[in-house]
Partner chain sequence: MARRPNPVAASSYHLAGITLSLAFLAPLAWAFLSSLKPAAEARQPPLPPWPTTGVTVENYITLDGYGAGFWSHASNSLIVTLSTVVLTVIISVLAGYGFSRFRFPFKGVFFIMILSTIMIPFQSILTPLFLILSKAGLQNSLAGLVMIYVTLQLPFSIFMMRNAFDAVPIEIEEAARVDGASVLTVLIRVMMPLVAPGIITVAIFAFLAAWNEFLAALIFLTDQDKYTLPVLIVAVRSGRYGSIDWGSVQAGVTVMMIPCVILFLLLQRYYVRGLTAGAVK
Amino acid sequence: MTAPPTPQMPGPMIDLRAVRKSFGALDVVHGIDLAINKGEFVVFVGPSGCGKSTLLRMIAGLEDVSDGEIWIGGRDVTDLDPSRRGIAMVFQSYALYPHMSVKDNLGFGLKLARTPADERDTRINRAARMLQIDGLLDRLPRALSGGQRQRVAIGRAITRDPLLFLFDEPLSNLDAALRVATRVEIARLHESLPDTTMIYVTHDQTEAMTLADRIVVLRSGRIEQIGAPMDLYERPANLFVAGFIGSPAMNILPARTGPEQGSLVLADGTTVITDAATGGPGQDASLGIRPEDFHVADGTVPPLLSGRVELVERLGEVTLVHVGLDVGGTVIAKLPGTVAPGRGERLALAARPGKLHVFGSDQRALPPARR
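Would you share the structure of the sequence above as one chain, the form predicted together with the partner chain?
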């Protein structure tokens, strides 16, 4: 935190300009452009090996940038040492200093920055209270539980009052209950530090949906889509994002565009009317329906799809029904918990046309047709 950058600069807090990374002959990140505003909570999601950590580590300065530029707070930091970037990072493996007490772990960065001892203590105590680790200050990391270690790791980042907070899958070593609790705490942390920009890497889409102001979906080192969580959920830009966001994943059925604008013809000749601008007839397309957008056709509306129930998973508040369709393929419908069709029963499903997603032959979402 030597030479703190001037945060009053107009423009984005972080600016990635055509950032590339290759390990030898292996290209891992292919030209990422991304601007992140001050105070934003941005989540990088994507399947394993897509380059999330690599991108985060380049922002931290722990990995060299092969090409392109990284700007933080209006400064070009592409070649700046990590120690001088004014950032804090929470690692998946906690990475506490094993030979230092919790207190010294929290204060190490401040000590390096030559913060006066009384101010150091104030900040350590404030962070410790915030994370409820104030009773543990004299312990060594090896005498802490996993959840406590993770709090110390977060606390170590907080005490330094950084401009930019980086998290690399901070919750993945915690058990399910603790993960939920810590997730809520991170959300609260973000609220209490409105000026601090946060970048959070995860492959857990619940974490992404609940924490993010904006989600960046990555695949093989490329950005697939950037947007607010509900934007990605409601308007996925392509098949990959459609399948990645939402659980259970969106049902995808192969189709062809029909003669009328918005119509799709399924494999068995069934015609489905959607809101999408399908263009000319006879082109390959995909129909996407989220499991939660299905309801049981009750006779007042014509059914969209029908088939035979293959498997029923009752989760309590909802029931997941796997239906083997007459047109071929299987879909999952998320129905109210009170609905419990028997196995082998016939079931007709309907969905509102506005809830149908249509993807063209290039796998991109087709825009809604103008009426």
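Please read all numbers here as calculations on a predicted model, not as lab measurements. Residue numbers count along the first chain shown, from 1. If you superpose the two forms and keep the largest set of C-alpha atoms that fall within 1.5 Å, you have the rigid core. First, how it differs from the form predicted on its own.
Annotation for V265: C-alpha shift under 2 angstroms between the two forms, rigid core superposed.
Once the cores line up, the CA of N105 ends up 2 angstroms or more apart between the two forms. When the larger rigid part is held fixed by C-alpha fitting, the smaller one turns through 14 degrees between the two forms.
Please could you give me the other form, the form predicted on its own, since above is the form predicted together with the partner chain?
Chain only, nothing else included.
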């Protein structure tokens, strides 16, 4: 049952204030502070066990908060029942009633709330048109595909006209093609409901990058970085975010800072010049290069790295080339699909200007040097 509309108070739609969650002596969420604005689509992303679903369930009221406060629409809802928070939640399991038609599944929550029949029909038809399931209203769930069932589950949430949508890995049970199609439907849903705030949990960074206005990267119950998708991609705050955002992951090479500002010395003594403020010489550091920022050295600029091809993955549009480096270790270069060096062939790689990432001994990104 959806709570009656609450007058919107100044400030964010969602405000998490030092939210903690413990299961006995085990702390799983450590003092999360997060503000989400009205109409934003925010994605919680991170590896399994990072606390993203637990955090979502606390916002929904399905998990108690061990400490801190949760505010929705200007109200403190920390101790409020889920039915009174003005939310709708979509889970990875469809949870449809198998004996009910699509129409009855869509309207079940409204019927429980004693919504008048004419308003109920209006909301059902609106949601069905929005999700392109208006031709399926008389079918039973067993007559639907997995993607259609998930759209019915989303439609059931839409009919409640909530302040807040919560999605808990809604695409994880779908095959690859259906995941892409349903992801597009969720993106269209966000565009068609610009005033409705949405929080989406996933471990899939591709979903996060394509859907989010902002991404919240979580690890071990703490926020590692918050930002727009391309901000996280282009300016990761630390090694964890650098390795999590992007596919394939960023290549990371051990190094030490050189005598000149911005210089790094690799394992074989090769000096690399970057834009980073590296500080004094001799400090541990890491050099990060995304696979897509490599290109085959053509003689116009000196190669950055050289080695022998260990594996070639031809994907059509692109080719992933695994190169065993002379300096030790292996990197992956994402090259045009027309490029396919042979296994064992020597390959010299250059990097695109301004695309080198440098991380200090604390694994945090070093800022650009002042010029």
